[in-house]
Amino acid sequence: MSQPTAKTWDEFMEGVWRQNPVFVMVLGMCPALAVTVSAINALSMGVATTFVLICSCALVSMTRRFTPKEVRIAVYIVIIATFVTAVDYAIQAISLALYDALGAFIQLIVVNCIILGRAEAHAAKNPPLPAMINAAGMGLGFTIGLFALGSVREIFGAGALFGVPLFGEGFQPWVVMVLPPGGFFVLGCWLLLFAAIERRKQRKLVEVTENV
């Protein structure tokens, strides 16, 4: 792999898994936790949020060199809230259940802290495809956290993914995988999955380094 796209690659995978929104970094847990109790709801969250996040990198991008440092947090915030909207709309005419369901958490993508920060520390400081590169991958492993808590979330909740049956009908429901605690519960044990696998990664690491 030649050394720009090892590069290239190296952007994207930042947000996919070493720098994962939801499981490294723990943002954005507000619509984490409160439209993942089902699959369908975290992939639209996840899609929509990669959308703005590519589409507004980009822009800032393009503008860094004309945005003044004193106003840059109010442009982002323009720039962004106009991709909001245009989302916002488009699921409306998609699906009036699924914006029902996901609510006001659209709206909110706007003060999302994923899209904000890599505005201000990529998006800010190079050129459009890179950021947008980074901006695609971080999108990305947002809509895996997302997914990844919706699914575990609708299999117990109410035994079906993306509204399949998965079991017989003696199944009973967790009720309380569909409730707020639940979302704690399976973020907890994701985020307890991730550092178990950091951990057994620097002891692999460490005992490599103890052979040499």
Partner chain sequence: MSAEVTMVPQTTPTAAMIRTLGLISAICGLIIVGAYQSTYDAVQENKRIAVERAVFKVIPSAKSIVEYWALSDGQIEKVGAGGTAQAGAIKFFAGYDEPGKLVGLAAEGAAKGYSDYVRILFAYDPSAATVTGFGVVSARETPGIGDKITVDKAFLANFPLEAKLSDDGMVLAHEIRTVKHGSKTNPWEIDAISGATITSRAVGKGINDTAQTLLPRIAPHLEKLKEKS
Contents of the next structure:
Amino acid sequence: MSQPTAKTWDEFMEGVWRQNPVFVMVLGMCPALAVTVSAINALSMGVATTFVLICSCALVSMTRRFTPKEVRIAVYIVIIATFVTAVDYAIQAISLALYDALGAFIQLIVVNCIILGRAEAHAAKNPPLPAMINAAGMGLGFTIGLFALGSVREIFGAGALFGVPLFGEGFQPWVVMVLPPGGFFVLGCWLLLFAAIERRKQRKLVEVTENV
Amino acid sequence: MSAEVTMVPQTTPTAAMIRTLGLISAICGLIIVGAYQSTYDAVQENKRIAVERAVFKVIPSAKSIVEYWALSDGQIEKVGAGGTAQAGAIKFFAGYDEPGKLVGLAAEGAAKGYSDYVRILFAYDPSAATVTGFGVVSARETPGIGDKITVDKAFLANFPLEAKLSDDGMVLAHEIRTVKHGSKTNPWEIDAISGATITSRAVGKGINDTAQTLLPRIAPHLEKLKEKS
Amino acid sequence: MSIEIRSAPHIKAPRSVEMIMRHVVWSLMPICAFYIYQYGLSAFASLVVVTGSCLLTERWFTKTGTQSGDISDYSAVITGLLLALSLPPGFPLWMGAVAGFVAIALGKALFGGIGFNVFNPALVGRAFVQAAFPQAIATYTPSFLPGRFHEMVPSSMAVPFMQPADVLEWLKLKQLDALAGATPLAKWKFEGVLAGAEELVTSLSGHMAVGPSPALILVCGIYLAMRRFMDWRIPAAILGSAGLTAWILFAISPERFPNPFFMLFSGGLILGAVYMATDMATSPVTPKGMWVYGAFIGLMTVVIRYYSGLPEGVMYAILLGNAATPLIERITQPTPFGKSALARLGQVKRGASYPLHPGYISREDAGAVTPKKRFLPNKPKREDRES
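To test you: the structure above is the form predicted on its own. What is the structure of the form predicted together with the partner chain?
Starting with the chain above, the whole complex follows.
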């Protein structure tokens, strides 16, 4: 039993860390830059995408045996669009303010390359359960990425996190952080950090292999 | 094209492709309709609450609202009372207090601001013929500069703003204009915020554009609107 | 190593990057002194903090080896001084420190240090704080305030990350018109008040919210140009094209547009034209290119000032010019002697390249030490990588 569990965990962590969609693969940049002006927006976007990701991967995986490869992209897109529409209604039902804040980017989940990429690269080749686990990992990784951007931008741009002020009355907001350039700056800083970590790891690896 | 197809050793039969697509479409159709049905009530409720909250904010003394269309032929009709919106119809809200007396009208106006259209909801007091205030529906103005329109005390002091109809009742007697900071001389002018002139101008233009067409249409029906029907 | 082909004459003079930079710093000194005389303690603190922040950042990046160059080459000092001169004198010091850090980190270190930067670092820093703190950067204090050498402008001493104190209140206490806190350009744009050109040239008349005196900057610029530390073509082209554009518009409708002298001597146009646009790494090296570059910046400045929501356009104009520099260099390659018109028409694909300014001697020639680049061996390719 330990063997499959370890593999499952590996599948899950793949998306969360090693192949993190935002920081490593740099996919899905459109929502990552556009809706991350506050932590709550970023988190909602991440959860919505994760939901679409898991559901569509499950359905793609279930229908993989009788999907002819000639029409597979059409099938994936229809499936993804279906769940995006469902999420669209769900968010409207939960909160219109959130719906307005996320704007067109909810509908644009359809063309998020992470989802189509997962469907094509993983779900179409694996049974439903592993596909869903992998999708959940990717979704969590994407959510973490968005949250990392959104929290930094909200802290600098509004002096708050989840709408709770952190610095009291007189905080000077960094307006640039809630404007589009701020998204690029913060994303760049995070990518820099991840690249530095990765490089340090590689250097250690090189040293170890040289010593051996 | 046809030559290539014949070279492929195994082709999927057309029937299989159509069958798969049909099946997937059917499943997806079911899911979408299910989602729509199950969220419909909550979405409508949310939309109603959002509209009411916006209207109550600009007409603070209102306790209930009724939505109307002001049609281009000069008639008004209740929203949802049979028939859909005609071309050129403008939606407005009538706010009533507890006993059902009219306390104010509210309508939407929009004009180009600094980065995008500034959409506002403004309140109109028919008894005094003034615009009493406004609230922002949607705006993407620069934080810290353009978004001061809702908090700047000097700017909010522009209201109530005169919006009398001309003698023939076809247009406003004086066009509502936004003037440069510190040069307001007439009660129908809006004193702009220094440094946020463009956003201030958008507010003035938004109010003016809607008021110019809406108020002449409503004027003949004011008696009917006075009591909540 | 690549072979450089340069046209004659081959100047050999003891000229290094460091020496040029040192002269630029010297020429900036009178401007800084006058600036401090105008605005007092706050201006002095601003100059020190912004320059210090630039130097510290530069030091850190050279130490950690991510940037070539040496802190002793004075380029960070220039960046710091220019940045401080372009900010309002009462700009909160902590924001100044942020501007200095961003200028060096984002404007220079990210591209690989001195000589590799695409945009003028000082302007990158300024653009960042302009976007981040639009209110603070639009708040100017009038010059020649009584008691400016004893007390700071209250907004200077804002606690880091906190909003600065309200300068308008402070000015009211001093019984000055609140509008005195706007620059002449902002006054013209938002209030329609025009300042006289002769007042602007010297900046000596009282209580105007202006930067350092344009006349003084021009004198210092002429010194630099005479010593050939700066090419005179760029400022000449910028001022010429800005003046010409403003004059044409003024001639078309004098009641709508201010006179060309107001355009030339207000705001940061002179400072930008003389010191910022002439940054060697970010401006074209071909003589024809310099004219094109300068004309473009001058035109854009006037266009932004007249037709955009911003009162000042020099910064964005120069940044746009910087971005266009490689393109300008490409289309203004001089034809080497002996090349026929036929060859020019496309028989020969590439003209001779002029990778360096003729007055510039490479780092190796000047005996400077380039830090050894530390790069890792290529990453081993992972096999499980998908898509």
